[in-house]
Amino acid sequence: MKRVLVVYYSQSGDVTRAAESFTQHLNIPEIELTWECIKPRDNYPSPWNLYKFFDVFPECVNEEPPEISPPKFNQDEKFDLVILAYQVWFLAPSLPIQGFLKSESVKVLKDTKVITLVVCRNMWHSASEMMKRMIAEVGGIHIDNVVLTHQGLPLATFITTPRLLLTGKKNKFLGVLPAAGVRDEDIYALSRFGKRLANNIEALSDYSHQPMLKGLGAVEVNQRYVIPELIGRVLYRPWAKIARFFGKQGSWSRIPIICIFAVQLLFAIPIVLLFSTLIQFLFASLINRKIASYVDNLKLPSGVI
């Protein structure tokens, strides 16, 4: 019998539904499926309070996660596969998942095959690369990465995603903008990955460390988002360090800097999008090769096709 551990954190429920669909075909006698929902000791609200949402920004970027409640599984248990499903907060894995990756319980990943499943708006690149690094640091074997993004054009999700985060409303907005979150069809389609795993369960215990989900469209990289996200990541770091200098999460002393960051972000996003478009237009011959190399790396380990 093969042992599969599903570690996840979800607020809106999309990550939970995605993980359930992904593992649909793994509910078979040959597989023992163990579920673990990561719970931070101080939980995060859903829907969010506006200030509370921005107040987690410095810790997300600085990789200062909260303590988590001890998981039900034993860190010394041995699994054949760990499926790690997570959200993206401020271009980084959500704080509860970071908390797991920096806890004693993360020892369960050592020398174990890991498949990551990321569910987010559209800018997942930095979080994915960060996740790869953190898995490698604890000795995990990252064999596949599956990316599921929110429905709608970027400008639409710029409105629908914050609306979901702050009000919990997922329905169509003003009768024009699409529903928030991921499409039901896209969630249902994740079952194809679990089916591939169920049909090749013996490969879970081999020593090849090869991807198991190639050819199923696990990752789609939209090159338009690469430069804006890289710029955003660079701009986030000094803001995060300044905010952290003024105090810890929840402290009164950093309220002014968090508010200033939130206001400037509203103006910075369209400026960054315009600036990145100009960069790609003016310096295409100089940067295209580097961008192509970065995109190839983002596709790893599963690949697009």
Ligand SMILES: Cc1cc2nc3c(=O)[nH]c(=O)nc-3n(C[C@H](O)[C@H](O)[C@H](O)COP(=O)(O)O)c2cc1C
The other form holds:
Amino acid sequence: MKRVLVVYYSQSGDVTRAAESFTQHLNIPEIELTWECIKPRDNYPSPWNLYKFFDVFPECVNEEPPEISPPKFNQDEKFDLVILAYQVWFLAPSLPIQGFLKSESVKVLKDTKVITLVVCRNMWHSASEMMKRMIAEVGGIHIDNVVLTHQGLPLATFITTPRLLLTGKKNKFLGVLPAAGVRDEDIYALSRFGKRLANNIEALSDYSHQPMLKGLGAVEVNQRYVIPELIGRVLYRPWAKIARFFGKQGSWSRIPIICIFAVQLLFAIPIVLLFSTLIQFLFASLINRKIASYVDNLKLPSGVI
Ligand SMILES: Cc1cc2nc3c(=O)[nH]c(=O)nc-3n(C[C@H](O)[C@H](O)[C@H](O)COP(=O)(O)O)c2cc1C
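Show the form predicted in complex with this ligand, please, because up to now only the form predicted on its own has appeared in this conversation.
And the full complex, kicking off with our chain again.
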């Protein structure tokens, strides 16, 4: 009997559905599947109000997560595999998931194989690298990473994702923009990963640290997002530090700085995109190799094909 733990957090249900589809073929007598939904002590509304949405930004970037309620599993329990399903908030793993990674319960990852499943609009690079680091810090063995992004072109999701987050509306918008969130077909297709695991049950507890999901298209790296994300990450840090200086999440004293951050972000996004295109165009010969090696890293551990 192999023991698999699924740790997840979800607001719209997309991450939950992704994890359920992923594990569909693991519901077999040879596997004991344990589900753990992370419950943060702080309340994150869904849909969000605009201020609360931006007010979580500093803690996401500064890695100051909330406490979480004690999970049902015992932190000293041994699992053969942990599947960690999470979403991206401000280029970082969401606060509830960071809360789990900083809690005592994270001991469950030590010397245990971990597969990450990340769901987001389209900017997952920094969060994924942070997640790899956090798993390594607690002694987990990160064997695979699967990425699922929202449907539609970036310009469309720039409208449909905030609309979903702030109103809860998922339907097609204005008759032309696609529905928000993850495409149902993409969610169903995740079952191929669980099928691979179910067909290789013995490998779950072998001593190799080899990926198990190679060749299944676990991640697709869009090179165009590399520079905008890196710039975004660099710009986010000072803002997060300054906002934190003015107070904690929810405090009145930081309302002005959070509002200023939100307004400048609206202008910063198109400027950063334009700037990144220019950098890529002007300095292609200088930076292409560096970008290619970063992209190779992002593809790890599962690889694109
Ligand atoms: C506060 C907040 C910040 C977000 N930041 C990002 C981001 O930086 N990059 C991204 O691709 N998606 C971002 N998203 C979108 C979520 O990752 C996406 O909507 C995900 O599907 C949510 O899954 P869930 O509804 O199951 O929790 C953000 C969402 C929230 C609520």
